[in-house]
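The chain below stands alone, shown as structure tokens; this is the form predicted alone.
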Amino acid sequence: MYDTAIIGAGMSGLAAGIRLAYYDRRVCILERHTTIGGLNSFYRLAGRNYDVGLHAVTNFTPKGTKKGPLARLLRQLRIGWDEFSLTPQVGSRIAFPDATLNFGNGLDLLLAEVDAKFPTERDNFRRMLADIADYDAVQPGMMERSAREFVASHLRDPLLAEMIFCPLMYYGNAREHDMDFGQFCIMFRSIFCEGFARPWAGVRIILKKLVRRFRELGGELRLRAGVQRMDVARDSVTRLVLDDGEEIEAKQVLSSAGWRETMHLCGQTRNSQEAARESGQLSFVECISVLDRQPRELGHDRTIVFFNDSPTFHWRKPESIVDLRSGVICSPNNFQYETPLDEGILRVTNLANYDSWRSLQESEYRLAKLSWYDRVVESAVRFVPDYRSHVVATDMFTPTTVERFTGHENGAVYGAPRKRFDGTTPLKNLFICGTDQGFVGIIGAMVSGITIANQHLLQNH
């Protein structure tokens, strides 16, 4: 019998099993693909690496900086901040119709952007600033107030409020139209009072060490082991049962699947109406180019941009296939690496629609990839230099991909809006952690899962 059982091998799965085995719990996390990470994974087509999920990873600080998430996380794993090879940003930019505001890692320049485009807006700015939320200040009950009700107290251009929120919304919010002024916080704090970086070669440098880590402490991670339900007696999991029909035994089982989707192995579903009000519906489109030169060569030199074409940013599920309306354009090129990525490689990344490309017939949805490629890089280049002429290789995930790699319902990137921030469950010895449990992005995943190793897992060491 294992002390731990951990369903899904992503980051807040390894995370939560590298801080259990510094307890000498015998762990072993389960995972139902041939490779770690879910949707912050990697895969090799034609002789290329891609990441699937990495952008960027958010709440990146300097070495040597004893406070925020990362600096947390590294000590709470024991890893050192040069074991990540975590490299900065060259700089990001909010691209709307009538303004564009450049921002990089701290608030520096997008205090001086703000004050520049916004100038009316100055002290407002700063007021809305000294009232966001400190993290170790967020607490649940402010998860139920209203991101858009707090920001339209203190701001009173909305041109600039919109373009606060389309990056804010795009890298880590379930929630339609709104945001929680808790999760508003975090990842306002996360993307610009901190900031961007990346490992030069991917995201598949922290997955390696974390599995590393992780096997040295003698946790045992299993591959093509899909739990396919979880069996109950009275109010705890009494085993877990594999696709295979193999019975694994735990006297804790902790899931990064998603509530919906674990309730769903334990048996425990609710009626239509009631699931379709706690699923998540945001699902997106992400179009991969290969460059035959680095983007700089062609004029653009932002990490990230994030474009709306209207004064006023839509945050719902898209009546059409893809939402061209506004997106995420992002450069793996542009961090300040000492040495250049051997090709140029840009991402585009829009809303779409789960139903309309779970609809498709197989040859359907092929065509349906070609044809959205084209449209999704057309609206692309109306914000960075057309880049068109110079693609070399091309791919493209859909939110299908997305169900199939992460699990979760809709293929919701950021899991379903209703949040369990102390990670319980109905059962006694079945905990949550990742995206349900309410932390995004690749630090925040790892977080997660060390909180909860940490408050409930841990509570009688």
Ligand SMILES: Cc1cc2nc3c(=O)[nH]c(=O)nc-3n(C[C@H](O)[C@H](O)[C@H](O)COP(=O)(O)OP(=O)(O)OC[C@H]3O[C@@H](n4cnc5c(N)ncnc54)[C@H](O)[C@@H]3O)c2cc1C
Contents of the next structure:
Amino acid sequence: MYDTAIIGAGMSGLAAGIRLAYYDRRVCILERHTTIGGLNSFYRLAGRNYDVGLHAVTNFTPKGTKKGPLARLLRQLRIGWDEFSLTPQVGSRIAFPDATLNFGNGLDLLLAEVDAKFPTERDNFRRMLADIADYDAVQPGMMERSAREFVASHLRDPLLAEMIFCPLMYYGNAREHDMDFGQFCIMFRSIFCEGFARPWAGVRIILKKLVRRFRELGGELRLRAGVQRMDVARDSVTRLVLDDGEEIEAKQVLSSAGWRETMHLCGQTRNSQEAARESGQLSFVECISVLDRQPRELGHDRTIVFFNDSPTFHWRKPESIVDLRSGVICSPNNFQYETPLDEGILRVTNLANYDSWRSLQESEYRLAKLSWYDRVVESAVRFVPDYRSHVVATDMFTPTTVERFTGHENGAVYGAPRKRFDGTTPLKNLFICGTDQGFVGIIGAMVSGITIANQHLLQNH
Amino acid sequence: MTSVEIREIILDILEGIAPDDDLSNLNDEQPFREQLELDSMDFLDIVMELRKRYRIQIPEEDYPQLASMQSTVEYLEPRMKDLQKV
Ligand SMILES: Cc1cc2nc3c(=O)[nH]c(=O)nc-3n(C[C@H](O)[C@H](O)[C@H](O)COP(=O)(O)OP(=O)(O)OC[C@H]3O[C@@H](n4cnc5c(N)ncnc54)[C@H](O)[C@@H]3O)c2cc1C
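Could I see the form predicted in complex with the ligand next, after the form predicted alone?
Zooming out: every chain and molecule, the one shown earlier first.
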């Protein structure tokens, strides 16, 4: 009998596991996949290492910073700042047809850019910042108010508003078109006030650190151990049944599988109100190109470019299979490393339609990947130097890839639009963490696991 | 355990919670919060660590007593006087 069984060895499950194991709970993490990491994992293909998700670790603050999510989670996990090997970005850009905004870590460059390019918004922008800085003080009910209305109440120029929304939505908005005010503030701080960094060797450094920590503390990690269902008696989970039929008993269960996904595991089907919550709709394709030289040698030194090809930014599940109008172009090379990465890499992320990808037959799917890779890159080189003649290897994933490897319905990267901030469920010993609890991204997911472990799983002993 | 030993234990716990912080200049009378920027999650950890290491249960209403080093040591002294330092 475990004290806690955790479903999923992604960032949130691992972080929660460390907290519980550290305080001597008997804890087991059950992961369906053959490897750890979930939405932010890594793999090897044709002799090369790839990251699944990682563009950049957001929320980056320099060593010695005491405030903010990164500092807090390092303290909570007893991990030293150096252990994640985070190297800050070079600099990023928001590129729209009639304006670009450059930004780096910390607000200075962004403020200077706003002043230079939107001089009439100078004071409005600063007033908006002041509101974002103390949003903690607002009532819980304010969290879900419209961020678009909030921004419009400060900024006169709709172009500036659209430009600000583009990176925030791409890096963490589960809701179509609009964004929850609370989530807007969290993302604004994590991207503009704090910033981007990356370990030279990629996300595997962070994941391996977490797993080692968890195991040293006596935690048990089981791969290829998918939870097929949970048995429920009255208002509690009584046991977990794995895909191969094995039964596991635990006093408490923490799931990072997603809200609806978890409800389905408990047999709560269509008719139940809880399971019927709206599912997430937003998913991505990502086209990875390995180059024969560093992007810098092609004149590209930006870390991340968020682009949109018209004055209006559309954040919706696209009608077409891929939305080429906007996207994110990331170069893992353009961080301030001491030694450059071995090869140049450019990754392009676009919104994609899950249903369209899902409906393709195997052979059509392969073909669609080939042709959409070309179209995605063609659309990206409108905003960065043309790198197409330097590509030596490619890979691409789609919404169905995300679903296959993480179990998230619709391949919805940021989960369901309505979050469950307190992590509770209708069952009294079942809690959720991760994407559908409300904090997303690498750092966000870890903070989510820690928070829910502290609030619900550590106190009642 | 003496108050000097209790102080060492608390320092050790704080070092674990904030491995990158320099604790050598800690002012015993000033609240931790003002010097170390600990948040409520970190306070929970002081309590949890004491429970983990010495099986001391601190009821929630007593948490305010753990605000500074001095008040913490004063609070813990009668509760830890019969324990051996580990
Ligand atoms: C393409 C892409 C790019 C991204 N880029 C970035 C970035 O640059 N920076 C950033 O900060 N974040 C990024 N993210 C987001 C970040 O990866 C996620 O927000 C974060 O990893 C979510 O972690 P999680 O623990 O909540 O969920 P997950 O990682 O999804 O963890 C859930 C785990 O549960 C397992 N599971 C599900 N069901 C079961 C079951 N029934 N039984 C057993 N196991 C189960 C899954 O296999 C999975 O491992 C990106 C995501 C994607 C997809």
